[in-house]
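A single chain, nothing else alongside it, follows as C-alpha cells in the form predicted on its own.
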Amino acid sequence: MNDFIRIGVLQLLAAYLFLAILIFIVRKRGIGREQEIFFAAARMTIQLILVGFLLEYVFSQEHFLYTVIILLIMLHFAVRNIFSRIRLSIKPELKRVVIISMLSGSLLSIAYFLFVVLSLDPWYHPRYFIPISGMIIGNSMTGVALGVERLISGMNDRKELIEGALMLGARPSLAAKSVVNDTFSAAILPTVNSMVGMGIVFLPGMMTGQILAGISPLRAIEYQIAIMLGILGSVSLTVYLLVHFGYRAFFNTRDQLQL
C-alpha cells in the first residue's frame, strides 16, 4: 500500500507526448497557437521544478518566516494574476476593493482552516500550510478575477435599468442588486459545480496525489472533504466582498451611476 512508483527522466519525457499531440492538432487545423502552447508547457515545467527545489529547501528548515514570506508572494502573484486576467477597463477604486477583499478573505480562511479545522501545530509547518494555502489562494483568485469581469459588464450592460432605478428614488444597493447577486452567483458557479462531479466524475487532485503517495483512500477523503468546504468558503468570502464593496466604485458621492 505504500509502495510508491517513481517517475524517471525518461518516462516524464514521454509524458510530454500528449503536448506534441496538440501541438500537431493547433498546427493542422491551421489555428496558429503552438508558440503559446510550447511556452505554456515550457513556462510551466520551468516553475515548477523552481518550486519544487524551494519548497525542499523551505520544507527542510521549517522555520516560520519562510512560511510567511512564500504565502505574501503567493497572495501578491495571485492579485497581478487577476488584473492580468481582466481585459475591461478597471476603476482605481474596484483595484483596491478587490485587493482587500481578496487578502482579507483569503487569509481568514487560510487561518481558520489551519488553526480550527487542522489544528497545526506549529501552524507555519510548510508541509501543509503552502500547499493548503496555495489551493485556498488559487481558488479564490479564479472567482474574484471572474466577479470583477462580471461586475463591470453587468454594470455596463444594465446602465439603462440601474439608472432608471435611481430616478425612481432607489438607494445604489438596490438599483445594483441584479447585478450583485448575478456576479456572485456567477463566480462562485465553477466551485460548486466542481463539487457536484467530485469523486464520481473525477478524482479531485489532492485526493489523487495522497492516493498515489500510499495513503488510504478513507484517509485521503476526509483532507479533500476538508479543503474543498474550505476553498467553497474562501471563494465565498472574497466574492462576497468584492461584490458588497465593488459596486460602490461605480457610483459617486451623489450616488450617480459613473461608468
The other form holds:
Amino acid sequence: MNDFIRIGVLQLLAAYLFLAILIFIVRKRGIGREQEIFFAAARMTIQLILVGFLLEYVFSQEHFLYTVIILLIMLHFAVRNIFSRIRLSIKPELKRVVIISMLSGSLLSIAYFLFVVLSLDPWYHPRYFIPISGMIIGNSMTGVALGVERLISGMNDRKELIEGALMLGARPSLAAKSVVNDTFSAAILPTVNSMVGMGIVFLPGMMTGQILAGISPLRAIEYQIAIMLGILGSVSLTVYLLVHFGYRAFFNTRDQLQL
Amino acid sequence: MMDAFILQAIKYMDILDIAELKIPLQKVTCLLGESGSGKTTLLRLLNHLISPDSGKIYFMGEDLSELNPVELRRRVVMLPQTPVVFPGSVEENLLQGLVYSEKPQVPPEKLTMVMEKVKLSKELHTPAGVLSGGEKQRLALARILLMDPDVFLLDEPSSALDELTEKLILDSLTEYARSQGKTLIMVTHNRRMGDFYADYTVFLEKGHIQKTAEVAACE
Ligand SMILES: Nc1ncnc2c1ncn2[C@@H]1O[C@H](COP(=O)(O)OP(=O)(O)OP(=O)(O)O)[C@@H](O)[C@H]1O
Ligand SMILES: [Mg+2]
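Output the structure of the form predicted together with the partner chain; the preceding block shows the form predicted on its own.
Full complex below, order starting with the chain above.
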C-alpha cells in the first residue's frame, strides 16, 4: 500500500489535456460535438467529486442506515434507468414485474454474496457493501433493460406463432416459450461474453483498481473471480424472474394474447 | 338438430354485430362473405382467441366465457388463414399440435396416413420452412387432423391450392368429418364451394348475418 502514487490536483489537471486534444480535433474538423463531449466530461467530474465526498462521509459513519439508504438510492436509479432506456411502450403489469424482479433478484444476490461468500462483518461494512452492490445492481440493470426490450419485441414479432400455438390449445406458458427462452439467452449473453475476454483482452476495472491500490494480483483475482460469478448469478436471476413472470403480462385472464 | 354454437346479440368492436346465429353440431357449415366482412373474426370468437364486447356465445349449451379457454381450444381447434409453420421439420410440425394440446404422441404410421389425407408427399425430416405456400397450408391442416378435435374451425383451408388439389382435399376433409361425426366450420371464398360441400351456409355482410341457409342434401 505504501508505494501508492497519489494523483494531485496539478496532475489531475494534466490529465484533462486528453479532453482538450479531443475537443480541439472535433472543433477543427467541424464534427460539431464539442459541447456534448465537454458536458459529458464535466458531468463525470462533478458526479465523481460528489460521490467521493459522499462515500468518504459514509465510510466514516458507524451506522448501518447510511449503507441501506445508499443501497436504496442505487436501486431506485437502476429501475429508473431501465425505464428510460426502453424505447418501446411498456404495459403497467410488465412494469411491475420489472421492478419486482430487479429488486428481489439483485437483493438476493447481494445478500448471498456479502453474507455467505464474503461473510461481511459488520454486515453493513460500507467499504465492501456499497461498491459490490453497485457492481451487481449495475450489471443486473443492463441485463434487465435488454431483457425487457427483447421480450416486448419478441412478443410482437412472433404474434402469429404465439396465436398459432394458442389456437391449437397451448397454454400461454408453452405458446410463449420460444420468446421467453430467446429473451433469457439474449439478455445474459453480454455477461457471459465478458467473462471470455477477461484477463486476456482487458483487465476488469475492479481488479485494476485493487492492483493500483497495491494489492497483490493473486488477491485481486480472488475478488475478481468471485464478483464476476456474483454478477453472473444476479444477472441470470433478475432476467429469469423478469421473463418467467413478465410473459404473462402479454396474456389476459382468458389466455388471449394482448399486445 | 343439436347446435354446436349459439351466438346471441354478439357485438365485437364495429366489426361484428350478430343478433342470433346457430351453428349445427356434426355438420359442415360454410361461412361466406366478401373480404373484410368479419369471417375470420367470427372464427376467432368461437376459438375464444378474442371475446365479444357484449352478447353470449354458447358451446354445447355452455356459456363459452365460463369454460376454460385452453381446454375449449383443444376441443375447438382453429386453422388460421395464413398457415403457421413452427421452426423444425415436417414431422415436428405435425406433432406440434399434440405437444401444445398435451395429447399423447402417435405412431409414425399415423403421420403418413394424415399426410396422405391432405395429399402432402414430403419426407418427414424435410425442414418445414422450405415448403411452398400450398404445402404449408396442407401441413397445417394435417397437424390439426392429427389432434382429432370435436370441432374444426378452418379459415380458408384451400386458398393457396390449385382447383384439383382443393377438390381432393375438401372431399377427403368433409368425408372424414361426416364419417367421424365432427363439426366443421369452414370459411370458403366461393359460393360454389359452399353449396357443394356444406350442409349449412352462413352469409356475412359487413359484420351482419345476411342470411343462413340449409343446403338441400343431395346424398
Ligand atoms: N383487432 C382488430 N382491430 C381493428 N380492426 C380489426 C381487427 N381485426 C379485424 N379488424 C377489421 O375487421 C374487419 C373484418 O376482418 P376479418 O379478418 O374478420 O375479415 P374477413 O371476412 O376474414 O376478410 P378476408 O376474407 O379478407 O379474410 C376488417 O375490416 C379488419 O380490418
Ligand atoms: Mg379472413
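Positions refer to the first chain, counted from 1. Just so it is clear, the model here is predicted, and its values are computed rather than measured. Here, rigid core means the biggest group of C-alpha atoms that superpose within 1.5 Å across both forms.
After superposing the rigid core, the C-alpha of Leu54 moves by less than 2 Å between the two forms. The Cα position of Arg219 differs by less than 2 Å between the two forms after fitting on the rigid core.
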